[in-house]
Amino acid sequence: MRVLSGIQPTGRFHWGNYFGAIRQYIDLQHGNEAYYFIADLHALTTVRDPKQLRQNTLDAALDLLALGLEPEHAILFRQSDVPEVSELCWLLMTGTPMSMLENCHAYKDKMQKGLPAGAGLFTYPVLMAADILAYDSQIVPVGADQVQHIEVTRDLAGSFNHTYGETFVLPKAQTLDASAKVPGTDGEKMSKSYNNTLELFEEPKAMRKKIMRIVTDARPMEEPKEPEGDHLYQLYSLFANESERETMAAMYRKGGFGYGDVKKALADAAERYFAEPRARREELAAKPERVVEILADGASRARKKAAETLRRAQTNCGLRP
């Protein structure tokens, strides 16, 4: 199958992005057809600092590459390396309805919350459609508030093959798995937005920092609590194995012990669980000119694929003959 991902350099990676998401398009890369992408275009709708966004994107190809992304196996690039991308979007744009794009949550709730929403964050489901659509994409790994997105793509496809012929494979969400939805340090969902994350290669020692800091309850150290639901043992749950996870949970139904005791192990079990993808990134990130050399041989490979869909498209609106 032909699996098709992005994810924004908005920032650092943290545990969420992980555990939700990248682990899971890693493990779709063997066995299929794969095409990874860092979204800069959508990163350009609230990153407005030019040096930042070159610097999260170069940080977002290395974190995806230390942790376990395969050339040989995926095609890495950046979104805006194929403008193929761009100009699809634009023959996708003149057949899609405005009432469609008002409806979609992402414009919705920033209109609703009475904040600043511009024509690329109206647009942005447009363009997603041309990303997933250029690479004629099967299967597309999203998080349940994306799955509307891919609706409107199958929708956007759907329409342009209806009036011009038969020109997009309809793509098909794969829903990724909703227990992977990780709290952040004050129990909600782990969010650069809410300001309670964990970075994925965070210094050792601010890491264990943070994660010392980590709100917890006030019942004394004697009294028995549940693990299931406790945000702290979900974290925990995330790096340890079944073993340990049980010895853990054993430990909260029997109390007698200090959630200090939980965060130390958490820490030993994040630093043990990163140890080598971090070690990966440190020589991934002495020679910068390999991770250029791979990102341009991705867009290479994925212009060639953008191009001939583009011209389906194009032959069959009749811009060329």
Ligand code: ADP
Given for the second form:
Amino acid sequence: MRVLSGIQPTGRFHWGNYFGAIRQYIDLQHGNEAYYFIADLHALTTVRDPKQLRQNTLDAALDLLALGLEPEHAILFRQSDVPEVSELCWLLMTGTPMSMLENCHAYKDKMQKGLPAGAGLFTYPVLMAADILAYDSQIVPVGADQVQHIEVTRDLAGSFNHTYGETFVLPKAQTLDASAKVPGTDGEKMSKSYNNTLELFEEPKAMRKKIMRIVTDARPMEEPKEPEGDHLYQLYSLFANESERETMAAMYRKGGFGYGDVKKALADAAERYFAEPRARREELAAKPERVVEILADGASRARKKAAETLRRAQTNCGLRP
Ligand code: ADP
Ligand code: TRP
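Switch over from the form predicted on its own to the form predicted together with this ligand, please.
And the full complex, kicking off with our chain again.
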């Protein structure tokens, strides 16, 4: 299968991004033709500091590679290195009803809050459709919040095919495990917009501090507690194997322990879990030219595929012979 997904470089990746998305990308690189890109064009709708955008993009590449994305198995590239996508975006835009975009939640939410929205945010789903269609993607692994955009993609592709003849492959969303919704330090969904994140490659000391400050309820230590539904237990479960999980669950049910113990166990487990990627990241960060090379190679492979698709679309709609 041809698999594709993109992730925006809008800040440092956190545990939610990893367990909710990145881990699945890495699994899917085996046995599939996988395309993963850093969605820097999409990030432009929110990141307005050029230095920050450059840094975020490099960090995103380093993080993905350190976490196990292998350039021999997956094509890793920057969205903006494939200009064919922006051109394809225009072709799709000419067939996009305003009403379809007015219904898309990112724009709708802003409007409902009375916030100003730019044309970039409004047309964001069309650029995403171009990303997906450019590579004849069949499977698009995404979080539940992105499924609507895959529907838009299918609609736009279907209507282009209907008007101009078979041009695009209709993709399918593969929803990432909803149960993998990772809670943040305040117990709400972990998100950089809520300021409750635990970043993947935070300094171990700073990470430990943050973990120690995770909000817990104020029930007395002696009281037995139900682990399911407890966000600290959920976080611990991300890193623990089955027997460690069971031991922890039994401790909760028995009572007589402090949340401090769980936090410590969590910090230890997370540190162990990310030790190898952390070392790999440090090694790679010392060789930025290697990262540049990987991205350039990814871009040239991605462009080849996107150029074929663009050409097909241009021919079918009458722009080219
Ligand atoms: P943020 O909410 O921090 O801005 P993004 O919206 O950029 O994160 O998310 C990028 C990817 O990570 C998406 O596929 C999203 O579904 C996933 N993701 C983000 N936060 C979580 C979370 N708390 N639990 C599970 N998946 C998450
Ligand atoms: N909009 C996606 C997000 O915010 C990122 C993205 C851009 C993407 N283009 C894509 C995801 C194409 C999948 C396919 O998470």
